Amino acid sequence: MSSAADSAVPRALVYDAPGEPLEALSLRELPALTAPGPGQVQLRYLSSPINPSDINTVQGKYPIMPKLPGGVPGHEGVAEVTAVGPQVTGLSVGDWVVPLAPAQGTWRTAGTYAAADWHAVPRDIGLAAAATIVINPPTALAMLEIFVALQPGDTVAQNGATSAVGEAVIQIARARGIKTINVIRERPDMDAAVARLKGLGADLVTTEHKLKEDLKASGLPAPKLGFNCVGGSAAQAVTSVLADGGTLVTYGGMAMQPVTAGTAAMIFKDISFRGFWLTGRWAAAQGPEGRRKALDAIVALYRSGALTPPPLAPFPLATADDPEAWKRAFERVAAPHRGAKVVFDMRGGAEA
């Protein structure tokens, strides 16, 4: 455990201008740390991962930033308290906490914060799941929960289901007895990437061109919503099976490419397009509170063994050997299928 005489300088990710990440960040040292003051904490990081919003981040496209020059990017980690200052109350050196407000720049190593900002999570529902806590699975809970009223044997369709938020989609949804219907991209893993997700518990996986002869074959309901982190041709794919009245929630857009529908949806199915922003309009219609109850259920979903983490895929931020050892994570992050959550490891490198 760490502690607050802890002499290791303090290094972080920092870029001063937006532009891609391999060109804009460099590793830097910070400032040494200082003994926390009233109502602070001291953090010593463990694992943060790399998530689209940090790469748009970085390239200046997200709304949430940090102030530049100088600017620490990362919206998302765990982290271990080692100090704490006066009028600190609910946290404790030794603590895993993990950030309720985003920006708080989470690729570095160490950092001073006002404890207002985090939230513990125990350790034993494992350093993969506290890394990854933040973003992904609150963002399915709440999909599954604002948009329409669902019921046990409803079905909900999705493309993207191998990324992050698929997963943990296709988990909540069984553990409240709705069926999903996944859509995924042709891969050379192809069948490993289906049973992953089968055995998660998805009831249908497909393809974007096999959507509907599948989805007929499986006798399966038509879904009253649809969940689309691509856009382009794949969101087209989700509308067009929809039930009549359905939604289509847009929470990402990895294909860059503009959600578009026929005209037929609209008119004739009445299709309502909707969406989602966790970090924004979500966290502030939820407020700290909201925030802090929509972790914990996530905290229960992993104790009851109904959630599981993502595989990671653990980078350090330097070696003696690749100083520029943070490069490797975002070669990984750029490459297709690449099966794990890409984080950095502040602790060296070890395994996950």
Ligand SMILES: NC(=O)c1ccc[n+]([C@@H]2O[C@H](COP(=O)([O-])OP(=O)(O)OC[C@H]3O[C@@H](n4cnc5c(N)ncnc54)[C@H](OP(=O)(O)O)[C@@H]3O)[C@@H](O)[C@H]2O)c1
The other form holds:
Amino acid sequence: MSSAADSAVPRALVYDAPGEPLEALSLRELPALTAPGPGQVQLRYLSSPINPSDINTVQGKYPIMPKLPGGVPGHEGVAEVTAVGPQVTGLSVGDWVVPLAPAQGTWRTAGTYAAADWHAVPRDIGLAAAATIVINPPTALAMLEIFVALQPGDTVAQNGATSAVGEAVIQIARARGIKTINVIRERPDMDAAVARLKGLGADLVTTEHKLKEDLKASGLPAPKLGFNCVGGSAAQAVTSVLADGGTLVTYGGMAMQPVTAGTAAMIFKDISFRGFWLTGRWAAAQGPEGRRKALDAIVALYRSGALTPPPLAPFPLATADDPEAWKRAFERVAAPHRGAKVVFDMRGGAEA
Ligand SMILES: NC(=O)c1ccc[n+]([C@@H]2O[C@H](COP(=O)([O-])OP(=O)(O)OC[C@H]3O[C@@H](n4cnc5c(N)ncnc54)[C@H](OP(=O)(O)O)[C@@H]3O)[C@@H](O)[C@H]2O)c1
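Now show me the form predicted together with the ligand, since the one above was the form predicted on its own.
Full complex below, order starting with the chain above.
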């Protein structure tokens, strides 16, 4: 089976050696796609996010990388099936699919893949949810389930609450009756950021420096569990408010500073420090079936209305006026307080 997409020359952002994205990447044409072989599907990408781990991958700082030279980054994205090879079951032309495994190289317009590495998602969840379903919502869900047996009425605290993971934590926690204490960076649009997170169900939104005072004033119980995606003093702030015997889970390092913790919290409250990595230990423990189940659980949360995706800021790879339009996407990623997930719109859509 074939379609018009088969004849189009695929393009991709490609790098030959690790470096900063603007220097290391270039937009190149790839060999034309041929008909998919046994067990293969041909895909046309719709939308592929730029996540922090993608930047780290291009920089050569992430443990899972494409083969270089000629590597295509991109761990996440949604694509449409345009052709199905022999012996493929469960996927049809027109299905929307997302990668089950990292490093599929999603920053491209089209490609041919092993069908077993892809999972169908229903179109009714929408493009933003489908494009961003693979990494951040399952991270939030798993971290809320794995470390502490939380009950309705319990609280969790987190820094980096404006991140895609942070927003998913807020919403999934709320759906379970768990309250969230959310630390965000000082910013010019503080009122708007607080209103957004409260609209998603946050119980308290505050800054590192006001956390203790605002938590006391809120009357919320001390959190048993804390999530840290920032490091440095923001990790220390969350640790300092954890309940006796509480757990801090580190899953990101946005400030690029070591995790620090107050001595008193460690001695007097016996705080535990754990780590979480979705695409490594968690994915290996789940196996493909476990990963499929987690994605289906996220689809159900979207369909029930409990979870909404982050707003997307779409950028084309290139336009007639700007053959390097993809560079604007990285400029937007580098801006603080961006409030949206930057994605490559592979259908050639305009900048948001
Ligand atoms: N371990 C895992 O399995 C796993 C899975 C998913 C994600 N992650 C990690 O989780 C983190 C968040 O990912 P995401 O995709 O959700 O992020 P995102 O949507 O791109 O948002 C980035 C977040 O980081 C904050 N931030 C950026 N630079 C910062 C700095 N210098 N100091 C403090 N905060 C800063 C931003 O705050 P503003 O709004 O103020 O800009 C925003 O909250 C990343 O570190 C990512 O690698 C890890």
